[in-house]
Structures are given as structure tokens and as C-alpha cells.
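A lone chain, given as C-alpha cells: the form predicted on its own.
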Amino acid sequence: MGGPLELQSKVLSSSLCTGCGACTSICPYLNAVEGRAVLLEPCGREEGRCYLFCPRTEVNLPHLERRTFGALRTDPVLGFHSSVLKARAAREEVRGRAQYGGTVSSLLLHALREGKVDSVVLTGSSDGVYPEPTAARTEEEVLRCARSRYLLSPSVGEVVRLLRKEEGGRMAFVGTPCQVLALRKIQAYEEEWEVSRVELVVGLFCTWALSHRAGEFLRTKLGGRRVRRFDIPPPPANLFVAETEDGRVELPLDEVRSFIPPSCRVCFDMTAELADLSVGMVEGEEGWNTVILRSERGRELFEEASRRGEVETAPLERERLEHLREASLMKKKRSEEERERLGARYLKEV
């Protein structure tokens, strides 16, 4: 275990910060500047939660898996899971406001309606570009956050804030793999907060995100138009698409990719392997999600929502499952190569 100086030398000075908010939400000596954590001055501690909770410091993956699932993975590519399938929201009004199939929104609305959680920590945006973590408590608040956000978001910091202030009741959390990892570290190692109040963790598939600097680039390209949603059409389009209130804007994907931060290049997890269930798009089939059921809690929620008619399900075709496995494995290989290149072997999961 390390402290703020180790966090500075291993993560912050190497631009490996994911901007998740785990450290800046607990320490007055750390602050968020342009989407990244910055150490204002050392606090004198040799060990600290800032280092322990960071998703870019050492990861004891077996310990986190045992704590989350009660067992270790048998699948090294997709992680611990019981099944992989397709799903989408059964209600057209949910699908119409969601990014893809609306499965995540349907599951969250079901959890709220049935009293399984009192709030859901999501990422919204008032301008459609810069992310804004929020604790949603109503259907409308959930649906306002239904679209994808591509910039790094301090969503874990919102969970920490609610835990420290004893607000939010029983919570669900939706986040990317690095955010899920930070939250699982908090649940595993924090001794003061009532971390069991985080009842459900939904992971989103993620190959990369964009740094805070991408926000000004996108705003300039969009000329101040408010964004309704961003999307990346399947190959060979090679485009980054912004659907705005004044129409569609297409940007070269390679220009946008230049804002991918180094923290994404060392990430070994594409499918949020420590979530209760993980959700992504079905490539080549618009309107459906790929769902990986992982924990017993995640499986029970999904099956109940399916029985109640909240989500529709279908088998995931073998070729699509193989493509998912291939993409996940390639991310792990690229991550290992990047960590070797940086000499950041401490990032390897143990």
C-alpha cells in the first residue's frame, strides 16, 4: 500500500489518472483540474485511501472477485459470469430515449419501482458534452442520463460523497470498467462508510474514453450546438457522430481518438468484469444490448425484470460472442504491451 507520493509518482505524473473522483472526493490535498486529479501538496501520510482506492494502482483481482462473487473466474477473457445474451427494453418510450437497446435504463427503473434501491448514481450532462454525475431518484431523472458520455467522469466521487454524508439510501451505480474497479476497491477496503448501501453495480462495456480536453475540441467543432447524443457507427465509417438539436455533425474518428488518455491504454478490462452485470451494444444489430450476467444479485434482478416484461431477451449468436471475446482479449493484450512499454508493471492484476 502507498500514499499520496506514490499516487503522484505512479499514476498522476504518468497521466494515468482515470478521473473517477475516488481520491479527490476524500482528500483536501487532492483536487480535480481539467478532469484529472492533482496533488496540491503532500499530506505527510505514508499510506492513504487515495492510493488504495485508485483503479490504476495495484489490483488484487482474486480478492475482489471472491468478495464480489464468492468465487474466482474460470473464464480469463470475460471474467466471472453465468451467461451472455441479448436484451432490450420492452417499453418503446425507454428505447426511444436510450443510446442503444435501453436495457440499463429498464433495469434501473425496475429496481427503483420495486424499492430495491432508492437512488442511482449516473452520468448526465447539461450541455451534452461535459459529464455531470448525478443521483437519480425518478424515472425522468434516469432517462435524462440514458445516452452515452464519452468524456471521463468523476462518478465514483458522487458515490463517495453520498456514503460520507449518509445520503442516497440504497444505491445502484452505473459506470465504466475503471469506475467499477475503483468502487469495488472502496467496498473491499473501506472500514468507516456503510459501503453495503451500494446494492447494485452495472458495468458498461468500454474500449476507451476521452480526456477533459476533448470537451473544448468538440464544443468548437459543434459551434455551440447542444448535443443530444454521441455515437460511433460501425466500421468502415471511421466517424464520430454528434446528433445535435440542429442536426447531425460528423467528425473524423481519428481526430477524436487523439484525445484518448494514457489511462485507457493501460486498461485490461473491456467488459466491466467486477460488475453485478455488464451491458454493451450488439455490434451490427441496432437496438439490442449484449448482457453479461455475473453475480447472483445481478442475475436475479435481470430475470425478475424479464419476467415482469420490462426487458426482452434473445440468445446471443455464437459469432457475436466470439467477436466479443476476441475484442476483450485484444484489449488485454494491448494493455499488457503498454504497461511493459511504460515500465508500469505494478498495474498488472495480481
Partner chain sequence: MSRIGLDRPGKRLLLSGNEGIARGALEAGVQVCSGYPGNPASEVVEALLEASKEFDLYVEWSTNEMVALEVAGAAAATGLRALTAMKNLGVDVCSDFLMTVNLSGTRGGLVLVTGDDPAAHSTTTELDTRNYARLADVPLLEPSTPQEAKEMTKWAFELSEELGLLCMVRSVTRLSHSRGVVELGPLHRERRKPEFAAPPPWTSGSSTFTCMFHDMLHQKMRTAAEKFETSPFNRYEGPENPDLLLLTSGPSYTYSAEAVELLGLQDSVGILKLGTTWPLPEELLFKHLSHAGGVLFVEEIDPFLEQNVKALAAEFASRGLGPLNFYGKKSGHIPAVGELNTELVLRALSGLRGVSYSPRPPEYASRGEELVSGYVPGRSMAFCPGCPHRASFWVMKRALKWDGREAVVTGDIGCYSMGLLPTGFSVEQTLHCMGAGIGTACGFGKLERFGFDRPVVSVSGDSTFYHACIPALLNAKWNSSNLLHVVLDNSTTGMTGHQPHPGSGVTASGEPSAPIRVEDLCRGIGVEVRVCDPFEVDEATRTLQEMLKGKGPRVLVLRHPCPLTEGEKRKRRPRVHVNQEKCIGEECGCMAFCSRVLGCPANIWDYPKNKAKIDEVLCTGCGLCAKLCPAGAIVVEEGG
Second form
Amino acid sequence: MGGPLELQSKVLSSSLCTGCGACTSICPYLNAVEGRAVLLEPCGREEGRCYLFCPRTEVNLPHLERRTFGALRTDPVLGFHSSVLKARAAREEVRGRAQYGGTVSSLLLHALREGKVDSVVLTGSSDGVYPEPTAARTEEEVLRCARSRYLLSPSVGEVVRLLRKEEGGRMAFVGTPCQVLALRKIQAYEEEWEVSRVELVVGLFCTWALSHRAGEFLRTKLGGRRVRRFDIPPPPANLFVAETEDGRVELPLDEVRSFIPPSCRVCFDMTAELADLSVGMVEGEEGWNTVILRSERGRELFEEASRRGEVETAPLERERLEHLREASLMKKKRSEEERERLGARYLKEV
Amino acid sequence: MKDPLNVLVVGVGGQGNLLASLLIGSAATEEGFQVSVGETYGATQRGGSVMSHLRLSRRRAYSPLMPEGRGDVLLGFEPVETLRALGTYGNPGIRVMVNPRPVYPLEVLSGQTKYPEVEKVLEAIRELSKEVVVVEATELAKEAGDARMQNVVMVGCLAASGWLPLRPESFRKVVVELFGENSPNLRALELGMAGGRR
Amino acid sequence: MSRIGLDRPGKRLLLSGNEGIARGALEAGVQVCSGYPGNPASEVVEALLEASKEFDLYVEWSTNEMVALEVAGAAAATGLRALTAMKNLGVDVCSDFLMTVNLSGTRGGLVLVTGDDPAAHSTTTELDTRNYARLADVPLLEPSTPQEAKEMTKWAFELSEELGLLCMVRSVTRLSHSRGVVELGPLHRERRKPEFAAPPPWTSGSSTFTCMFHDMLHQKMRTAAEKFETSPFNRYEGPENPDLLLLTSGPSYTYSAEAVELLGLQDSVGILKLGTTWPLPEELLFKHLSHAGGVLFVEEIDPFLEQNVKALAAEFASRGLGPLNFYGKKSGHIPAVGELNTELVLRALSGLRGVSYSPRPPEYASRGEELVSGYVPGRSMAFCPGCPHRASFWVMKRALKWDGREAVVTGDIGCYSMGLLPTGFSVEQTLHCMGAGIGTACGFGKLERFGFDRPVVSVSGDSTFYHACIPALLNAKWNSSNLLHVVLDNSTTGMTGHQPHPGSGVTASGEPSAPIRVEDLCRGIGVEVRVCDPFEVDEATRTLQEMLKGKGPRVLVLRHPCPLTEGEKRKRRPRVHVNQEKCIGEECGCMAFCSRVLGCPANIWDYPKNKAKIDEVLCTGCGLCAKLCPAGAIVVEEGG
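Please could you give me the other form, the form predicted together with its partner chain, since above is the form predicted on its own?
Let's see the whole complex now, leading with the same chain.
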């Protein structure tokens, strides 16, 4: 347990802030500045939500898993899940606007249409570079936010804002593993807000993200062209590709990687292990997503959407599953080394 | 009358000490006294403690600051400021008229220290004074149209108290000269005078 | 009609020392008055300003004291009577001209009124301007009461004219801002016609001419000394051969007289009150020193009388003045710093005379002390409710934190000097004199080559900007110093009582005058400048943070009017109140942010409910707390 002083010393001063917005959206003493939290002055409390909710302070994974799934994981690499498979949006126009297979958009549209949720908190971007947390309520609003953002987004802050203002109704949330972790901490520890209003949490696979400073770099490199989609083609290309309104721009991946913040290097979670279901790309196959079904709620939604023909599914090939497990394990190992190096012992091992 | 008669007006920057001491001083000048009025203002007008010293004499112009322990009458716009002034200028013969409405200092607002219970402060003031009159001047000033005129209300109370060798008429004259016949200040003065007699 | 212009000789009025000085000037027929606002001298100019229409005076607030003295000096050179008034530090600013106009002289009476500030109530130094009288070799008068302030000022004009030399009148805060009964004298309404006759040129010359003028100055001062021997402003009271002689000037005289009276020492202690303190009346001093058993100097700030009289006493030894004990600042009987009062003189006297003094029963005093220390909290200065500086410093604090590098923030002179204190979130780190904020920033901003890579921010108010920041801004541009200058523009000279300045659009007397905007000035010299309203907290913070990243000189104007100006006070105030249902008090996510952090005196606390509350008597309705309340619990009702 801790308050702003501990947050400062354990997270902010080691640049481990993920910029999720969990603390800055509720506190006048913490401001979100260029993708990170800045403490103006300690409020004087010894314990506070800022520390409690932060995805880079102590994580009691077993507690969060029991709370989310009613049980502990049996798979140490991919986390609690019931199945892993391939899926894609059945509708062509959804796939056309999506990063890979459009599964996330399809599921969200389904949830909204069926009245399972009233709004969806996700991250859009008007220039294609800088992230903008958005509470979407319509099909068009959801589709406008489709495709991956590479910069850290304060989208948890948006959920918190809605919870506090008693707005947003029943919500779905789409986020990266660190954002999902923050959200699960909020749901586990917050006593006053109606946290159960976040009915569905969709996790996105994530190996790393880019700090806010990368935005300036990209904008300069792209010369103000609006970005439609960023992508990293499979190795050995070693490229970071921006598809812009005026064509394709290739950047050396290593240059872009220099903007990976320290907070990503300590992250143990590639597949958003606390989400209701997690979605990512399929290595080496355009137009499809890998889906990990985790909670009962996640599975139900997915199956219903599939029954209604919103998503098409296919089994995930064995070698692809192995590849996924390998990647996840690799991230865990790197994280452990980095945490060891920094002395950042925030994770209670499972 | 004790000569010189030493009158203190204390409050917080912004409460209108200056006008209060000008009214009392002018009334005394009107009645032929030698008057010295010392003001502690300048930067202290920004929310700090402020104090006016008035010295009335038939003999000569005294210094604008009374010596410690020699106050005869104290007009206090704020309870802890009144007590603070008593600590320095009080003596067993002093008479005090006080507005009990606190103005919280930064130290209290910032949580470094607590503002004491007003009743306790008034008790302390009573212990250190020969006579104490508590005047809800801010409330009376609201009746006159503006809570900020508590200073004029307090002067009115003092004028009617008989503690000063000055006629209430002289105060009226001074207020009319400064603000005219129909000013809310005159109303505040009259309300204070009535309140002082209550 | 103005108060000080009352045409009723013999009428007794309660006037401040400053008003007394102004009345004295009217009685002397002053025609031109200038000054720059500064505690404790501002009200001299303000009082004359009030009387300017009925007496056909020209009164101006000048951009700084240097120009002010030059304006008055020019008028006096044409034969008019002219006065300029300034605070102690103002004399530093105008000293260049002072050190030459003493040589070039004057035709009409030229009076320089200086307001010293013992204890530095509202100044950053205890500078004793009497030293300037000695340095410039000009006559110096020191009044002790408002009545004397009037008489001496009037006489200063006559003396100045007779000698052809500027004459100084030195006041101190305790006199300038105290009131006393002043008996009015006849007004002088005759208007002179200015004439500037050449030759001889009006100059302090150079080489042999300067020496000639210097010699003439000494001659003038000898004449002044002769006149001072018989001046009624020097008075003795006490026995013919006192055991102890108190030598005193200014308000210290009133403390001395009261101390002697309280101790009942009238038969053994005498007081020589000097009103003319430079040049010293040597014969008068010889006479009184010869009769005294010992001497105690009672004066404020520097040992001016003490040192100069001691030097004279060495000369007097050859005339038979015996060994004398001198007491004062050097002996430690009188404090060498701070303001004097009756207690301090009582303490010195009771020590020297072996008498005791106790104004009240000791049990009462100790009980009083006990109750005060038990109940009375400290009360430090704070920005007024509604003050735009509170918003500006919150903006600065945030932007500097956002920036994350440890910026150097240099402060300047004005209400915003309190940026050093908790009320300004302790954002500022330096404070000296007018213009020193940006001046020192020029220096900090050039240290990068030696490895000093902290951003440099300087702060000034608008009036201070016009007064002393422009040369430093030019310097920063010329030498490309890395600094961000923040002008806290409250559209007035707030600290000294809301005098207009070059940006106001009006002159001192209310004549319209095209406003000189800070941003226009900056653009004119090619300095990047932006303007924000500090109450638009987020926008202002973002702008400041962005500008911090720049190089070379940059200027950000944070503009919002002071709520205490007459115009602003007349506006209808929105009513602000707290919705206590929504207020989360001291819970996580607030922790009494409005009252505890913002520190506005109107953001008080409802202790029984442990919720925020607004003191509606103090609140000006600025709405800053409502904007920053994390729970949205503070409501502003427009048009309240």
C-alpha cells in the first residue's frame, strides 16, 4: 500500500508510468503530461487510489484472477483461458477499416447493437498518431477508432472519468495489457464507484508501445501526412510502416524502437491476461486475428457473435499457437530481467 | 479621561481598518483633541494582521504607536486578532469590543494548524479585559446592505458605547462628510449605534 | 474638492504624513509634481493629483523615478516650484540625475521627498536615503509629525529657491502612513510662468567647470548650515544641564518624548530634536553637547546623526568640549536595524538611567502570552481573494512541474513578490529590486556553455515591466539570453494602490493616452510573445510549458485585471457556493484541495461537516476554485 510519495519514488521517478490515466483523471495533484503522470505535490495522504490503481505498483495476480475468472490460471504463459482460435469480421466493410481481421470491432458492434453495453471506451486518433481516448456509442464512432495506436493512451482515465461522473452506462473497454491491468485493479479495489458497470474488457496483444515523444518523431518523419494505419511487417523486414493518405512510408524499426518507454520493458503481459477475451494478430497471415477466450462472459459474447454470423472463426494452427506462447514467454523473461535490474518488484508471482 | 487615551483597531488586511481608524480619528479631531493614528499597512494589507493605533490627548501629539501594555479600548474585527493584540497591548483595565466572525489564516486553511473554537477565544479575551462586548457586526452589516461594512458597524457600536470621550453626533458628521447623507455607510453606522446600545 | 486643498487657514484636519507633505507643497505654490508609486511615498503624489484640477497643477506618474526627478528638475529649472516623491529605493534609481542636478542647481524650488522604510515593511531593503543627502551634498529636512511634514515641505521650497539647490525631505513609513492633526495655513495660488533662460547652460559641466560648480555647491551648503542654526525645526526640551541628552530626528522624537515622560525623567534628561539634519547645525550642537553629561542617539536605520555628530565632537574638543559618553547604535543601546518605538527607547533609557518600567502587572503579561501562544495561529500574507496572481502562480507551478527540469525562477517587485511564499506556491526563488528579475535572468540564461542547463524564467508585473525591465529585455534579445519572461499583467500598479502606467490607456490625471502594450513592445523588438488569461488555467499552462522549450528571449503575458481596482469592484460579482453533496472533502482525489492548496482566504472549511465552504463576504467570484475543484462541487452563479 502507498500514496503519492511511494508512487513518485517507485513508479514516476523510474519512468515506469504507462500513462494509462488511472491516477491523473481522479486527482488534482497528478496531471497527465505528454503521456505520463506528473505529481505536482503530494496531497498528504499515506494511501490513495493513485498507488492502488497503478499497473506498475504491486500486483496481486492471484487475487485479480480469482476475482475475474473465479479461478487461477493453469497456463502460466497465456494466462487463464478456455480456448485460443482464429477469427475475423464477417462483414467486409468492417475488415476493411480494421488493423487485421476486425474481430474487436465486430464484437463491440455486436455488444452495442444487442444492448449488452451502452458505450465503449477505446482509443481513436484524429491524426493517426496521437491517441485520443473516446467513449463510443454508435457503430460509426466505434469504427472510427478501429486500428492500432502505437502510442500509450490514457484511456483508463476516460473510464474512471465516466465512473465518477456516473456517465457512460454499461461499458465495454478495449485496451492494452497494462490498461487492462489498471482497470482490473480499479474493479478489485475501488469501493465507491459502480465498477461493475464495466461489463466487458477486451484486451489487445502488445509487445511494446511508444512513448509520447515518438509522436513528434513520427509527425516529423511523415511531414504532417495523416496516417491510416501503422504496421510492423514480419521479420526480417525490420521496418515500421505507415500507410498514409499520400502513400506508404517505411521507417527503420530500430529508430522507432528507441521510443519504447521503460514502462514497457518491465511488462510481463503480452496477451492481456486479465481481459475477458484477448485479441491480436496472426503471425504471417493477413486479415485474421488470434483470439484468446478467457472469462465466461468473454466466451459467451464471442460465441453469440459467431452464431449470429458477425465473426467467422477457424482453429489456430499448432505451430502458430506455439509461436504465440514463445512470444509471450519471451516477454515474461525480458520483463523479469528488467525488473531484477531496476529492483522493481511489483509483481507477485503466480 | 486618561490622557493620552489609547485606542486599538485590529483586524485582517481587507477588513477596513483604515476607514475605521479614520472615522474615529476624525471624530476626535472634530472635538478638538490632538490625535495621532498609526497604521500598520503596506504589504500587510494582503491578508496579514493589521492594526491601527489611535492616541487622543488634550496636551500634545503623541507618537503614532502606543507603548506595549497601554491600550485602553480595543476594537477587534476578528477574534484571534483581538486576542493577539491583547497579548501585546492589553492590561487589566482594557475594554474590548469584538466581532466574533473568524477570518481563517493561510496556516489554518493549509492544515498546518487549527483555528481555535471561537467561544474559547472569547473566554480568553474576557479573562484579559475589564469589559467585553461581542458584536455580530457582519450580520448587522448585511442588514445595512453589505457584509463588508462590518467595520463601520463596529465604529457605530463603539461610538454609542460611552467608552470614548466623543459624542455620537461627531461620528455621524464625519461619515456624512465622507460619504454623504444617503450612503449605506451611514446606515451601517446607525445600525451599529443601535446595536451598541442593545 | 480635494481634502488637502481646503482653503480654510486655521482649520484642523486629520492628515497623514504624506498628505501633510502634499498640503505643504500646495501652501508653497507647487506647480509640477511627479513620482513613481512606491510604499510609503505614493500618497504624496496621489494627494496632489486630487488637488491638481482646482490648483492647475501638472501631476504625473512617470515610468520610473529617474524620469520623475528629471521631469520635476526641468520644471524647476524654468523657475516653477516642483516636487517629486519616491520610496527609498527610488532614490537609487534617480541617483544619477541627483548627483548632477545638485551641481547644475535650480531656479524654482525643487523638493525631493523620500520615503524610507525602517523594518522594510514593504521594501526589500532598509536603505537610509539620508546618506544620499550627504553624498549629493543637498539640504535634508526630517519631519517628525504630519504637522511638521507640512511646515517643512513648505519651507523646503523656499530654502531650495533661495539656495538654488534641490532640497530633500525625508519621511519614513511611520510618518507617511500615520495621521495627525494638521493646522492648515494659507494656500498659495499665484502661478509662475516658466522661463528657460540661457546662458548659463543648465549642466553640471565637466572638468574645471564641474569643479567650479562643485565649489558653488559647497558655498550653498555653508549658507544652508547658517540658516539651520536658527531653524525652528530644531528644538530642545529639558533641563539646562541634562545628565543625558537624547539626540533625535523624525518620529523617533515622539518615541523619545513619551519614554522620558513615562519614566518621569524630565528633570534629568533633555531632548534635542533636529529637523535639519544635513548639513548639521554645528553651533547649536556645540551648545547642547557642552551642557550634556552624555548623549544617546535615537534615530532610525543608519547611525547618520551618530557618526556625523561624533565627527563634529572631535573638532569641538579643541574648543573645550570635554570627554562625552556617546550611546546609540554602536554601543548597542539602540537597535541598528528595524523600526524604533517607545519600548525600545524606554529600554535604552531605563538601562542608562537605572530606572525600571513595567506597564502592567507581570502576572497579566505572562497570562496574556500564555493565552496568545495557546490560541492564536500565525497569519502569513496571502494573495487577496480573486487575485489573478494566485491563478498565474498555479499555472507556473504546474507548467514547471510538467516541464520537469529544475527551472530557475527570478522574481521582482510587486504584489507578486509573494510568489516566494506559500501563497504563490513558492514558485519564485529570487527577489531584489525593480527589474532585477529579468536582469539576473539575462545572466542565468547565458551560463549554458559552462554546463548550467536549467531553464530560466523571470517574473515581473506590468508596471515593473515598464519601469525597469525593458533595458534588460533588449539586453536579452541583443545577447540572445535563454529566458522566458512572464509578465503578470493585472493592468494596474496593484501593490501601491492602483496607479495607472504606460499600458493603462490613461495618465495619472485620467487623460486618455494610447496604451503601450507589452506584447507590442516585444514584437517591436522581435521577441516572441504570447498572451493568455491565467484563469484559463489549462490553456495558460500548456502555453507556458510549450514556451519553456524555446530558446532565446521569450515573453508570456498572463493578463487578468486586479479585482480591487475601482472599475472591477463596481462589477457585479457572481455568487460562488459549494454543493456539499458533491464535495468529497478530505477524501482521496481532493484532500481539501481548494482551501488547503489554493490558499484563497475565501475558500474556508466547514469543520462540523468536513466539507468545503465559501466565505461569501470575502469571495470576489473569480471562479478559480470552481475551475479546479476535482469533484465539480463548487458552483458559480453568474450575475449572482
